[in-house]
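The data below hold one chain only, encoded as structure tokens and taken in the form predicted on its own.
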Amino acid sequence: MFSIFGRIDRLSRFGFGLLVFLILLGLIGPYLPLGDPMRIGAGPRLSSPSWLFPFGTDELGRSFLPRVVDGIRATFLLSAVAVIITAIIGTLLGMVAGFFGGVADQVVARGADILFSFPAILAGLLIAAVMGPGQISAIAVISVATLPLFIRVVRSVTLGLASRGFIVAAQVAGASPWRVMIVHILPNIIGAVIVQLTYALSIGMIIESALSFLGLGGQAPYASLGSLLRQGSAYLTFAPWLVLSSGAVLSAAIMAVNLTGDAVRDALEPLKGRSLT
């Protein structure tokens, strides 16, 4: 572990550092002495920040800072279950296309490359107008949006090693394909699942919180960046610490997510590592 972080660079990890800060904010917030996220009345309405109020107070009188630790929970939950899914979903397809070839490997190319070609929020108007906005809409958008990635990254890995000496080897010993896919080819190919996994992360975040600043995530009193960021926006002449602080976070979020992808992308790859740094 200690010889990984080494051959890290410092911008690195500091994002390391503020993604596991953020995340543990999140889940170790409500615990925090930080107030009530749901009590009106609490403070002056928009009032700006203060001691008492570090992210000022919303248009009911809430603390805006619990607010924004709730919505950071709320993000990174989602973003990571729907992330997650997609992951096991698209390393199975890509291991299937890349395997077998032939007409299984053309039906997963062409169904990734159509999922490919919906924008993102386009795909979020028509999957919240069937389903309704809410979670679980939001989860469905950032699948079939980050799908086509793992598809393509785990499909190209697979094909190199589809003729490698030892998957040929474990065929002529009679391992049947789901075993040589599963024992040979995942661990191979883990690697690159992971460090997509790191991207599409900060893909997902990125749509869960478009979708909710179009109305189309989680609903009130479900609270995410997102949505905190619509909320201020409707104040943004008179009260913009609302926008500043909930889009701060979000911003301080995705960065560090990428730059943890980098991290682990140069630690899986040490002489491109090095050359980096």
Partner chain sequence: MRDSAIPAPVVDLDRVVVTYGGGLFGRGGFQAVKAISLQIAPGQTVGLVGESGSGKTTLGRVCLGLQPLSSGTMRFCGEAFGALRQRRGQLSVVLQHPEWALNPRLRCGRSVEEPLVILGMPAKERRGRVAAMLENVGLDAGFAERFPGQLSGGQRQRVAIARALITEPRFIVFDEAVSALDVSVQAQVLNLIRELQDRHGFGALFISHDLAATRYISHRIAVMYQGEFVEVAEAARFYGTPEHPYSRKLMATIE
Given for the second form:
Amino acid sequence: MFSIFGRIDRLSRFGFGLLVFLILLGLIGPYLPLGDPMRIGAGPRLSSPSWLFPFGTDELGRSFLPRVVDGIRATFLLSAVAVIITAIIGTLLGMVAGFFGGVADQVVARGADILFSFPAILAGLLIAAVMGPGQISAIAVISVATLPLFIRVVRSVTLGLASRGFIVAAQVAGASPWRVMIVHILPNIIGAVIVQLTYALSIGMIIESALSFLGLGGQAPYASLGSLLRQGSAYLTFAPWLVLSSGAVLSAAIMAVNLTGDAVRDALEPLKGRSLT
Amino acid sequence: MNNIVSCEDLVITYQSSNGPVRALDGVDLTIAEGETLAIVGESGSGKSTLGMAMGRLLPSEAGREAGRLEVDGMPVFDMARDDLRRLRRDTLGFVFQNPMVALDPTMRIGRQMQRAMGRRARAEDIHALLERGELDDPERVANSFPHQLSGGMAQRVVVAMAIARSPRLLIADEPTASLDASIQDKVIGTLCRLRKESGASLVILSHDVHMIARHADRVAVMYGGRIVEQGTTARVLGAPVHPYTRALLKAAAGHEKPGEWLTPIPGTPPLLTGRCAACSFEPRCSVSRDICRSSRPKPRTVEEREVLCLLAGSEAERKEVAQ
Amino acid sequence: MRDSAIPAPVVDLDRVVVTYGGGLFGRGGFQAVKAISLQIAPGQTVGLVGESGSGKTTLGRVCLGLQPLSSGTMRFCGEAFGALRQRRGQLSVVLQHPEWALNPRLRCGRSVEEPLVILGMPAKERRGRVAAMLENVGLDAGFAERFPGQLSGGQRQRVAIARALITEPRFIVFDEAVSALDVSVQAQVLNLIRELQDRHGFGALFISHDLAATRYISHRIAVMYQGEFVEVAEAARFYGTPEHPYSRKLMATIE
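Switching forms now, from the form predicted on its own to the form predicted together with its partner chain, please provide the structure.
Entire complex below, previous chain first.
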């Protein structure tokens, strides 16, 4: 762990620190003396930031800071759950496609291509229309959008591994395909999956926020950073602090995830450096 | 005859996370104009470091600790950036082990050749150069991407590019190790022919003693970051006097008789962290004495070649060998 | 070059053809292996030399049961080959790149014992066998606890050979198994293979582009060119003058 930390640059360290801070804040927020996010009329409506209400208050007079802290937790939690489920499914599919090849590969790879070419927001509208808006459909949209990321990377890494000596030797020794995949392939692709996980997490947070902003994500009283943004946008001209504070926190969170992702990738693949894309 | 390379007591050290590693531990070497010198050694002997040092193409963690290296009269480690660039461009030509790494996969061969030759090169010049590299159908080759060529053809392209600016010194690091056995000799043949035509010097870094025996004028055997034996190919490979050279030839398949066993060298090569105060081959040597553990051998001339061995040529050593 | 008697073959190829990428009706494909017949007796090593693209690696895959045949038959110890699962422990392989010979995430001991795990041998018995086999290939039993990243190329290739031998297989394919090693390490590994074969009596196919190493370790040598054998002869032949011009061209590289 320390050797990994030693290799990353200052910017990445800042990103990692910010990420840890935001996650901790989201987790222990309810126990901090920030005020009750649900208490209507805690102060005057739409009051500007002050000592008592650092992020101001909303149209119902609720303190906005505790609402943003709650939103951080909601956004991270939903995106993380969605991305981890997707990572497990995508890793399995990618491994099967890369290892077995043939028809299985054709089906999985083409399926990933189709998903990849589908705009996430369009998929979101479609899924929300079918399943109704809510957290489950937000998870489904994130999965659809990030599944190809996992399938593609895992498939190509697996393809590269399949001809390595230790894989061939295990096959010749009579190991079953599942044994080869679990004992030999999985431990060698887990690094690539983790790198992909961080990118997928930032995409997931953007999608979750976008869906909430459009009113297609979780419904009130559930409040993520995206739905706070939506709420604030109605009062943009006379209470800009609502949009500014929730927007700034959302941007910071996504940047923190991305910087951490870069650091993780540099630490796991020190020789490859940063790609141009 | 003038020397294109002269190297005196060159010491090069790599800074690694586990402390310093001394790759070259005092190399003395001269390369004459127009000669073909082979540097033989196993991985870790320092031969690649020495080759790369001639163009100061070492990674940033490597540094010269002591000694002097002159190429074409220029001190490679003490010259301005512009001079160094000019030296690399006009005086040196490099051929590496894997041609597919040396060539840019996104660019057609013709464009890459033009870059190597300079802007004024015309298509005819490029084709002529490819033909000198013994590539039939130069037009097709110039229009190809590297992955469309076989390994042998790609290496010929690299050779052609290396001689594009008529360098005075060609450095070939394991030039045929990645090629098929059936074409290795031809590619080396091309390299040697082009060297002869241009009058340049050629340094071949290799561990393939059969190939070296056929093509080099002189051989330098490296071990533990020093040149332990150097002289004409016939003397060094035909009648080696350093125990390491002898052991290396005995270990290589190819000279044994049917049914005979090869004799591997026991132990492993040294990893130096500083100046070696003794003979670095002593722990693996079959004829070593107490003195080999306590004093560092200096270059001596024995049987018409330079050798770094305290015992070589002595009566006692000859007896051991006879046994 | 080594002497050999000729008992029933471990591997028996009869007019084997492998075609890659043919159309739906098997036309227009590339014939990597063209009607090759070859017998490998127990205790015998057949060397297979040729340039890359000559089909020698494909032929090696055929002998391991990894490559479906387009036509012809492959018999193993006198029987039809069947599925690889049924041949557990009877054959194994050592491949070229030492850096990829072993799973970098497993301790060497785990890698060596894996074929026994697949055979279903109890853990207690396995441990003793692994220690004995490591010693057999000239490695201290302590190597079982190390990761491949801590080993040199020659040591890794020894561990790979230990893994290949742990089930006492009847047949081993060595595909460029010493090509990436230094001269002196090459000699160690070649001698090791010869000694272990004398002790265990496995049949072997030694695939290489290096004729010097191949003739040293083989009883017979097959020279492959564009999917066909152009010459098959006793290894002794390759210390003199082989018949086919292509074989002589290969000979020229080691004189």
